[in-house]
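Quick heads-up: it's one chain on its own, the form predicted on its own, in structure tokens.
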Amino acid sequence: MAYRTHHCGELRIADQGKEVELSGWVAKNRDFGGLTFIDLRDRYGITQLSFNDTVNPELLNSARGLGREFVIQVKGIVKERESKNKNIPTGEIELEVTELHVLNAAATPPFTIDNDTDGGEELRMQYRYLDIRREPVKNKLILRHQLAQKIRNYLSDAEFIEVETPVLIKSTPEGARDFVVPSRMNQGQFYALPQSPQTFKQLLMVAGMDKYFQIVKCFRDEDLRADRQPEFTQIDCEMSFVERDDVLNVFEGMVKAILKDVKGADLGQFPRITYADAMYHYGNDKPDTRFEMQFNYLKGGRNGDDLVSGQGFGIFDSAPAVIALNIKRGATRTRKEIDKLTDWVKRPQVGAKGLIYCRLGAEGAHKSSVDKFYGQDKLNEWAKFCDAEEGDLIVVISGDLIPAQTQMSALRLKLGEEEGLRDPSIFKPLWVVDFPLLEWDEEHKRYHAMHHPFTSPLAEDMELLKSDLSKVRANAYDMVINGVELGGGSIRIHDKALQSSMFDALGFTSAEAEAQFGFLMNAFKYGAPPHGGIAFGFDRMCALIGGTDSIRDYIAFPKNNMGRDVMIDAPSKVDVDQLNELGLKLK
């Protein structure tokens, strides 16, 4: 190439000797008089670069006046270190500088571009294009695109078809805020971005596509958090004359043999739970099974037991489910600790209204914060319920189920995290299935699809869509690893008359199903095949497999909080000509 023979994290001691050319960003200048080092960084490493004044003074002199993350490219010989560094790979060698060009100065950085920087994350994402000079986040970015080549051969391998679907759709009603775009040519009418490309890989499966993939973008107009961006990529799949299990386990078969080709990780079968057994046992329908501290329930459990109604607690007596979790070893924890977690549950963003605490000693010698209602007999009943013993710690919240659920599975949570048992380097997976097709929106008075109105019900619940709206499970799944929901999909509806009843039960009238879905439900009229798919999310694979929270590191260029690009300052202003070409007027 023309500005670089090897690039800076190549060269070794075997090369020791030759005459090479690099170029790349000034990552250091370390001046000692006589003898400067400077290490040279590109994207694949650093090599360490040694002028000396007995060699060349004038060089030397160029050298020392070298600014942070200029950029310069060097000729110069291979030689051994005297002072090797085993943390990077090209640390036995140097290269004796003979030329130097400088190709662009720099000016000075905003922040430290090195692994520890000192720039906080707001800096960072105004300056992306710096941060992204930053090992973590170059990395980050080089799995990306790792991952993203192993999907699209597993895929290829086995028949998927890579298909691009429309960017400006229609917008429908359910679901997430569409972003909007104005028609100039039609004004007055709008496209929408894409949430997904549902209905477009249903046709395709009417076109006899048979299988479909597509990595995506998508968007969404939805308040953010770590875990979500505006805009976000998928890994969109669809499959023809398939049923459930066909779908699971061509999946659970491509992340299997991701997670193994990366991170070397065995994951074994993938275990499966109802929805109804998920929130029953971990109040969250992605629960993260990396530890066991399953809900006990003191009442209002499937069993109907009752430990605590009729001792004159009435917080107890009147709550509809008293659910416990055991902390194994827990009874170390100071009262001030178990304050600390009282208060952290009465926040608004888990909303208990308290936590009621058994220190287990040796038999007949348990500590609760209701010793005044709850004798050494029934505590000893509570422990055996919860398969709990000397050294451990009960924890409870009461109330109405759902709510109490939540809020536990919040402290679970959070216990997991304290306790050391939520460890990135370990994978659970599992699927959870059989999810209510329908919830209830009391606001509205009406049913939403829980996933969207192309799901199908399992057929053995068909003929509750007559009779109980409420009963009807979802032929859904979502795959959950380590209480992410890595990917979600269905065995969709084929059949046009049962697709008609399934907008009915939404209450869509037959004008508005026409003016929505009409081309789906056309499309339907020629021979549409049993099919289903799933959908990943592309950007919390990465962040999973990378093991950590956020998805922001791993997109190039990702929105704030706020959902803007402070690097571009967008969203942004638009000229009022380009308003009024739009038939937009400003109020």
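Cool, the form predicted on its own is there; where's the form predicted together with a further copy of the same chain?
Just this one chain is shown here; partners and other molecules are left out.
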């Protein structure tokens, strides 16, 4: 007999009376003596099998011996169930089994294969092949597949060509650390694994490919923070003869179509906000705009307001920036709760010196931690300035502008979380544009490209390239949804003269520029079109759309924070012979 005529998620009441065959795993075995029910599971669902004393005592006996996760094959007749299960699509029927084959026995799994398992993360990683049997993990991998399919079809319909770029490429000292691959045939030389296909996609534009994309593995040998993987997947895209808005429109369209399709979410037009405004209003270049809670500058803001100085409170007097946040209906927070918030912002990860608060009561009944310095009138002023009313809670952080912004941003996100304003089923997208072109590296006393050295400055900032590098804005953009940077890109430099100025600004000698980017610069001699592109973090996109924080769940076989695959136990030692062949020695 073939292994099956149907899947375990397929049979319905309309199939009643049919003789069918199923194969799958024993998910549950409920033994009632003369009657045994088995939940048979495969990728597609669960079907209840029934074994009955009166029908076939021998078969019943075999069934009672089946342990969890045994692989079995059964033949039987589809029957209507006595007690129906409305929670599963096959819940109206069961299979009265007439034939049973054990295809494979199974040892007891080290954790339960349930939606809520008893296995800890390390154990589940070690037995990832069992973890994937669990519905939530399996569904995440299926979602990932569906998203990749939809993205490929969307871009393909829009005349993008997927081109596979090489994995064994050339190491460049710039940027993050490369993984390298020793070459046996060219001893003493190494390939590098790509951190992104950036150069190749630009070469494809020089090659006239016009619209390129690739869903592609990239590699970065970084010390791993939580939720960073040494190998990750990008949706990498590039277009020729485009300006910024052409790129934004295409990929806004793509993300809208996908979220509509998968989540039924209607995102509308994505707002566009400058980097400067994002930092000013949210202290963050990837603001979560599912909730408002914008910054109110009691001091140090753009309008020059100062609602705090000269009242004898030295901390505010000396602080360049004093930023307030209004927590609507937050005045119910107890003193203890506010102290906890204060402790939270004072942790080194946030780094604030302290947190000032003001509980807004009725007129004249505000209560603040700085009552000694600020009377009811002043607090009224604050309230008005922050658009706050009775029952709200104002919290204030002060200090140098950028640290205060960053600290307040962290607090804003935490408060949004606590107030339940960060609903994962709501999607709030925006574009952040006009990033700084360069960032100052204090350690090496030089500028680095914030994006990469081929990013074009904004046309209106070209003059600043000669006068004030710190002020030059890039024609670069990030797509942000719910506080997550989904992707980013830029319009590239295609003009040789401008590229030279850029290398100058970055402190490259022409020899250094030649050594590192020579082949790209050489390619640009032969007719480079204006071009620009974007790259999305696909793992992160899956997690965002799937509604969870961790990208790890969306990766079939992830690595841990030490870059190890604990399932296969990699990396591992290699034979000394193999090292000899590569012309290498361990130190």
